[in-house]
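What follows is a single chain, given as structure tokens, in the form predicted alone.
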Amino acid sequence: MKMKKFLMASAIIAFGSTSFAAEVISPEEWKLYQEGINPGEVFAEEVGGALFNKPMGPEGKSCASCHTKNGEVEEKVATAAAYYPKYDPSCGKVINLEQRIQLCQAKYQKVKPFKLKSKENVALTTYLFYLAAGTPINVDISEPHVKKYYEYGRYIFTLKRGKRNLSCQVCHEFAAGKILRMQPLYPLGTKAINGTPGRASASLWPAFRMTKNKVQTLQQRFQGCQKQGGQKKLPLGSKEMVALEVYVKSLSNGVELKTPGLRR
């Protein structure tokens, strides 16, 4: 099995201290990570990985069925994550790897797609990246299509609204290196601001989310950030959406994938 290790400290680091750590996951997932497992990876390979091999549909296709040769998956599709979003002409939009795999199911499958927030869908997903782990990120953004989302998204970062009147740009560009929540706020992308270094943000994204006790993708944090700053949320895969995963994505090009992450 591949399992990355994790040292106990990144816990005391994110959460103050171990304690706490064990009191917002659950008893199971805290052990793992006690014996230096990521619970995401686990996800990734005992959920996802047996959805992609999974037949499904009148035919008893799998992912697998398509996308492995040797009893290995094929290079295109074990590293697909770090290109993600892209534009797609079947459906002529750019879509994000949740959506990918929601077309594969319903032209190839011929089954009703999972849904977008649903676990079979992160769990798939995850597992794609888990798969691609150490791909360096390459969202296009010079294809004509990305690069208008690419923009759109840009807009997206930087409109302020809901009863806060916040942005994603508030905390993530004017209030970099403040602390909010009792965590240092950080550029979402690799370069400085403010004097603070960025964190390419989204290489750990699907990540096993301590608090919420369960893997989430970009696109679901994005929500998460949207309800506290007490704007609605967008919803998943909507176009506003995948322009957003497009700008920040981009933000972490040439930065190796690093998921599933690890997260408070």
Second form
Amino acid sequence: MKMKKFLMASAIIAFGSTSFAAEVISPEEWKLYQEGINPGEVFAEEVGGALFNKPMGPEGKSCASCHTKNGEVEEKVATAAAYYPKYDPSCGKVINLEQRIQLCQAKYQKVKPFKLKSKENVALTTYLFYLAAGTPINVDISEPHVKKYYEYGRYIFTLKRGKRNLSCQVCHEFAAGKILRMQPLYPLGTKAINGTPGRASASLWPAFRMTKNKVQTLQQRFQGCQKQGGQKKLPLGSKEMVALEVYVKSLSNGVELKTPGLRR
Ligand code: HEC
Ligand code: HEC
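Please move on to the form predicted together with ligand HEC, as the form predicted alone is already shown.
Let us now look at the entire complex, which starts with that chain.
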């Protein structure tokens, strides 16, 4: 089993205090964590990997039946997480990896696809991101359809809405370098803003969230911010969310995926 070790020191910094961590994560997860194992990787392999290899549908096909050669997941699928969202001609729109998985389930496995918010879809997604770890992010924003999503995503990013009249930009650009609820705000991409270096956040999601005790996707993280910012959550997979994903992820183009990440 391929598992990277995490240093306890970084854990303590991330949590502030270890007792806090012990309160919010389950005893089993805490044990893994103390052993230096990222529970997100365990989830990717044991839940996502198992689903990838599980025969389903009328023809008993698994993802692996079509996408594995000599026991290895084929390159284009093993690195897809770095390239998605991508334009899909058969859908006539830009889709993210979660939706690509649904497409293969419907089109090729001939099953009812797992819902975007289901544990199963998140597990398969996390598995593909886990396989793609080390591949540089490359969302092709020169492709005309993707470019439109990029521009729309930037618009959504700057749009003020909700009862506190906030936009993503207010917190992640204007307030970059400031502290909010004891958490420093970093620019999301690679570029520094207000002298604060960016953290290429998209290279770390899906991530195991210690405060939620589960893996969340990038779009689910956006929803968390929308909720905290007093905005109505945008639906997973909506045009607005895919556009936001294209925009935010492209800000980290060139940075290697370190997925699944481990986040507070
Ligand atoms: C019966 C064969 C078959 C099965 C089963 C299947 N796929 Fe696919 N998959 C394909 C084909 C063919 C393509 C490329 C053509 C297309 O875009 O439809 C593809 C494309 C993909 C891509 C996109 C690659 C790219 O470069 O854009 C991903 C990711 C993927 N599949 C993942 C999965 C996952 C995960 C499962 C299981 C839930 C799965 N597939 C099940 C046949 C299959
Ligand atoms: C009220 C301020 C606020 C608003 C509005 C806000 N965020 Fe956040 N966001 C935060 C805080 C605080 C964090 C956690 C600190 C961190 O990880 O940088 C965070 C974390 C994130 C992360 C994870 C960063 C990482 O490195 O793991 C992403 C991605 C993100 N926000 C995207 C967005 C998007 C997209 C929007 C608009 C839909 C948005 N945020 C709106 C405050 C905000």
